[in-house]
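Only one chain is given next, in structure tokens, and it is the form predicted alone.
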Amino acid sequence: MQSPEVLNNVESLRYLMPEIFLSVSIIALLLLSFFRREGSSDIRFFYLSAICVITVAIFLELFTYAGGQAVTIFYGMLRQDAFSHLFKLICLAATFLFLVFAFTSRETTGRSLRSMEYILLIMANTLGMLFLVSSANLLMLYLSLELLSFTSYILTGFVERDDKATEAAVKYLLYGGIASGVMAYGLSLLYGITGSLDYFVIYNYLSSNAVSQSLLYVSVIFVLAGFGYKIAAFPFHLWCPDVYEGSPTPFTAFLSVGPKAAGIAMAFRFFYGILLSHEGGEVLDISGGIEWPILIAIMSAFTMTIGNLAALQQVNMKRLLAYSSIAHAGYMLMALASHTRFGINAAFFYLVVYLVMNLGAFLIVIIVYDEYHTDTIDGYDGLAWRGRQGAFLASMFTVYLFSLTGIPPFAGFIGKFYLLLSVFKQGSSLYWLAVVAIVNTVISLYYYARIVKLMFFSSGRKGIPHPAGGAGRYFQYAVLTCLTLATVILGIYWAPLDNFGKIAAGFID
């Protein structure tokens, strides 16, 4: 295999735009924020502030790669490929809606999180998600990984004189902080053991080189703590529910997504390209002598087994949807445990459909919060029966939790059949996975249909109205009927979606 083209710092620099834009614009709003005045119009003018960053990072990302060839930039730290790109892209879209919903909901805007600086946090971690899937060499896996951790830490405990935020973040910090270690200690003895911290130098001593195989073990189990920890897969998922329950709404939204993504890409450069061989046919053979797939598999049916379980008893609708993502943690696990190169299209493919679906499903947690004040699962009680608005909301929250669930014709059902297929391509050592996902699949529609129930064949509050929206609120049903359209159309023509996961499978080449 020929060593990537490696470029130094000063040609690397037009292949970072979106990234330098990013880091300029946070610099030049915390300047910004040292004039502000106290004021509900001061602090909308920093959202679309935010948002437009975004947008304009969205942009530049676009067209710094435009198809370009790949390259290594930064004398090996950081490789722009179209994988890095496409992942890139649903890391910005998920700050993007994050910070819209954040702008029209009443629990971010009315309460201490009028603060400027928990703009600049967000923008911060979304920073910190574009160096990690593009992360090369160790070194910068791991110091991507801090500053998406340490940001998040602080946004959960944000809000002031909140038990349950300052829980949560505290909870988010031991387990992090341990995780962090374990995971810098497998690198450091994967460091020992090939002498680089770069993937590709690294890639090729374990392919022609013996060496010791159970250290080499305790190495990657080691580094899978850290990524299972970002990810929420078992046995590292414990905070997760209290910190998407005690967190706000919004973020508990964005951190179902978007670091989600970042580390599921994390993942996927690191074990593919380094463990796996990068030449062969569909299934990859594995490098180094070590059977890594098996543990991520039986990672993937514990995760998705006990996400799915834990949910059905839960009566809080913000921890349900936390078992939920981790779930769906699981189900994405497969891809990668299947080590073959549809496993990239299917896991890309599946995190597309997740965002449009998770986000849509919580935007419509987001509105009934701001106006019953309720986030228990009794608070959607006749739902369908509050107005017209009421009915709105339940037959779009409907969409949402089936195709979750994974029931055609939604975009949810094609994504999962993506993640199965990727287990069949590998063969016949991983059917018993796809048994586990299809009947944690039937589990999943018990606590997800229990919720259509309520909304629609119960009257415990028929006839109570909803309340009545401003702008702000007939904005969120704007953005509820494009997730909901999206959701629909991906679970019918989803063509062009599949070609842009073939286009991030080529990575590996």
Given for the second form:
Amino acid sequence: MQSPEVLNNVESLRYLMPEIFLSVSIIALLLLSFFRREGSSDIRFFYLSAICVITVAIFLELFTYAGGQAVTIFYGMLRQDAFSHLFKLICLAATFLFLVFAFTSRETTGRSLRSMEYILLIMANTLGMLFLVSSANLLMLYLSLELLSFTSYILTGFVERDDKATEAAVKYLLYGGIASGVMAYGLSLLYGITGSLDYFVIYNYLSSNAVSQSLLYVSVIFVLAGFGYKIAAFPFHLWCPDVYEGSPTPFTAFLSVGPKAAGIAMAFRFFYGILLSHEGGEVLDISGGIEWPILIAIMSAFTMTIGNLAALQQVNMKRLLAYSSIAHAGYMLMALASHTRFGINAAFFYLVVYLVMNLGAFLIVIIVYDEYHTDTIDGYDGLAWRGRQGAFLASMFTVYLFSLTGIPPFAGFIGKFYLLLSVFKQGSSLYWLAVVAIVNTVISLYYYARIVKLMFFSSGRKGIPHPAGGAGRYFQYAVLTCLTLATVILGIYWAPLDNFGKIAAGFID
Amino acid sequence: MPEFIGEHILTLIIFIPLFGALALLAVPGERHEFIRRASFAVTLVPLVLSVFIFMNFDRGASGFVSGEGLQFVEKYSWIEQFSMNYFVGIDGLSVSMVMLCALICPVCILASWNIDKGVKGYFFLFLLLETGMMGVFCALDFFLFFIFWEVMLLPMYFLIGIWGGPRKEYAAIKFFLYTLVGSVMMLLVIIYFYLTLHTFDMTELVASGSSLNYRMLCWWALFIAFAIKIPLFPFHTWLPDAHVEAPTAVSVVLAAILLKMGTYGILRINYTMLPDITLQMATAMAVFGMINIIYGALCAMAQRDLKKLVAYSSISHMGYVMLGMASFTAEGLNGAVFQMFNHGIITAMLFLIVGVIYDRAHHREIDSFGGLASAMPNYAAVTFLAFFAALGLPGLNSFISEVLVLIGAFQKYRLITAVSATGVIITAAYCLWTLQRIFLGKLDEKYSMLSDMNTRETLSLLPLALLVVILGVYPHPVLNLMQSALGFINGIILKGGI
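In place of the form predicted alone, output the structure of the form predicted together with its partner chain.
Below: every chain and molecule of the assembly, starting with the one above.
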């Protein structure tokens, strides 16, 4: 990592347009909401304006991205480079799709979630993700992580007088509190060792000075706790199924992608930025043999195995997808464990693909919940034979599920191929991890295919009416079709996405 | 136009079924008859094109380079970052498989005429399946090969699972899981090859594996991946389940084409990419072949369900292919690939025959039939022909391939071949016994009303029956296709390099 240009506060502002715009919009919408009357037309207005704000933020992000060079702003607090722009775009896309889902879902618009604050909190949550992705300072890292976490706690428990949601929120808060406390301790240890909060200074210190191995090891483990909790990795995953089940489905969808992307990005920045040297294109561990990649590899193996084994026995679709998302976090950790340059490319690629297919799967869950008021897996029995809409939903769901399994020609396969490739590139020390991932793929087929089997192979229970709503769903169907097309196209021709991944990997130069 | 077809013939063969399938989606689902006819028409196109290939295939060319052994080659860059190419072409090994596939698919469409649940979905998946199968046989890029290999899985899973018999769900997921285990092992090897040799191009991978570590491990991973598909003895249990539950046409495709992919894969990949290990493992392969022949035949003899009997007979017949392949003699290899072709035709006939009787009697219990020859004379004639072909009667096609296999194998493995040859006797026993139980003896009253084969059924069986007889008398046209390519592959093995 070369010493980047360090900008002062005023100069920095123009590199922070999306974040500034988002903050201003949040405040403006908050002010507007004071004048809000009780009524459903208002909430539509707020949803639409939030969607517009996010859209503008995406364009601003693209604009600043196109602006060029990597810069470190606010005296080294944030780093804006291709890596952060691309991961920020993933986070913004997740928020955008969340708002679209929530806007069209009867579950959210029909229940007590019609309040304005819900939307504002989501936008604040997004802001937290944006800062997290570009943090280049331990303090900034911690602050943005907390911004992200606190808004998530509130959002989870937002449904009034709902036991499940309240339970989920409390669990989330307790786990989160402990994890972030542990992480703060780890960060302070790191500060104690190196005397700085700035990634670049820490990196320089570690590469030129011998430090206490055990202290560094302890601080790395503690930091892992905070970040493992954010992406729901073993052994910090226990909150995940309850929270996913208790939250409104669109928010579950968002949780499974947005914060995960931000968490992965933060982990890459931290581990690749501090503990790896990359002189002359070669990636080397400078931690002095504390074997943190092995630690992450073990974490990855356990995460995917436990996620998949637990998913086998689920009866609730949201819980199943929660465990499946734990398993996918495990897959993504492979890229981090590989500590190769290609690992960044692989993680970025997988996250994009995962965003598309996982949100697609959740959109199906949302629609099925709206139509049939069920989110148990049994509720999908014979879905394919319930008229044309049922057949459409079941086919789309099949694409997402097989893509999540990692079967060609769907994008999920290419994503998994990238992850395996990154592990193989590290050499024979991590071959075992590839084998674990492969075994997990086979296990995961069993529960994904179980859903497909239920939808297609049984002709369905009697007495379930065909979906009534035809009109008004077209928009959701259009979104579904787009996501499916993306899943298939990225599975067949993915060269453009690979280029972006390569650019993202440039942040370590 | 003819030029365009000539230059892109393999692409057309692979993707016309896919476009047909997509076009089918636009047809209203209630127009069953139109959907059936349209899909039949679509599958005829690859058949016609494969006749064109048969006419223009250069039989003398050998080698594994575009323009020499490989013909009708098309190569376009696909993903530059990984130097993946859309690279298709056929040599003497794959040309017979492509022709087999092109022939079997229209036959299967004819055999699926009586499907009336989810007609559109059924034919959509069937055409998709044809794309996958053709792709596997034509692909010369390892990654492309893998994609097609997997693409084939999904339609098969649905075809068994939706239109299958009572235990369809179990059979479908078992088939899927078994094959997926094999293919993920293959995927690891593909990645390993790519990272050490930096290419997915099969023509470059030929015999370049000698620099690799873990060669034995790679060989076994690939071998097991293909062995599951063949299926060889310890990995075979998915096959009887899948066959019994699958609808007739799907059984036909499964036995006639999908099983061949296993042996094709071993010949194409294990043999050419890791020749030294292949030579070391020759005896193991021969033993696998022997076990399959004897075990499959004995199991077939014990079956009461006619379809299960045919399924086990497939396992037995694929054993000959394995045995012939393991001999590394010209006779053995030619016999093996010819046996692949012949078995494809004979087993297709057998499953169609099972389908005919099942449609009428609604069960397949061999013991409860008897004397059917008087009620269904034409049907009896075709069935006798098919079973005689299966047991290797001289004058019918599989006699030639089995004899070639045994001659080839005997030169290398005296004992194994001698034991395997007893399989011929067991096969004859169960075939004749089955014929006797079904067609001879006293006709049961309740079957006296069974109608003979209708036009559609005759039409689907007739071309296959003709081929059985013609190739039995004059096998030259097919043997001629493969000779030089197999000589080349054999050369790689025996010389340990090109």
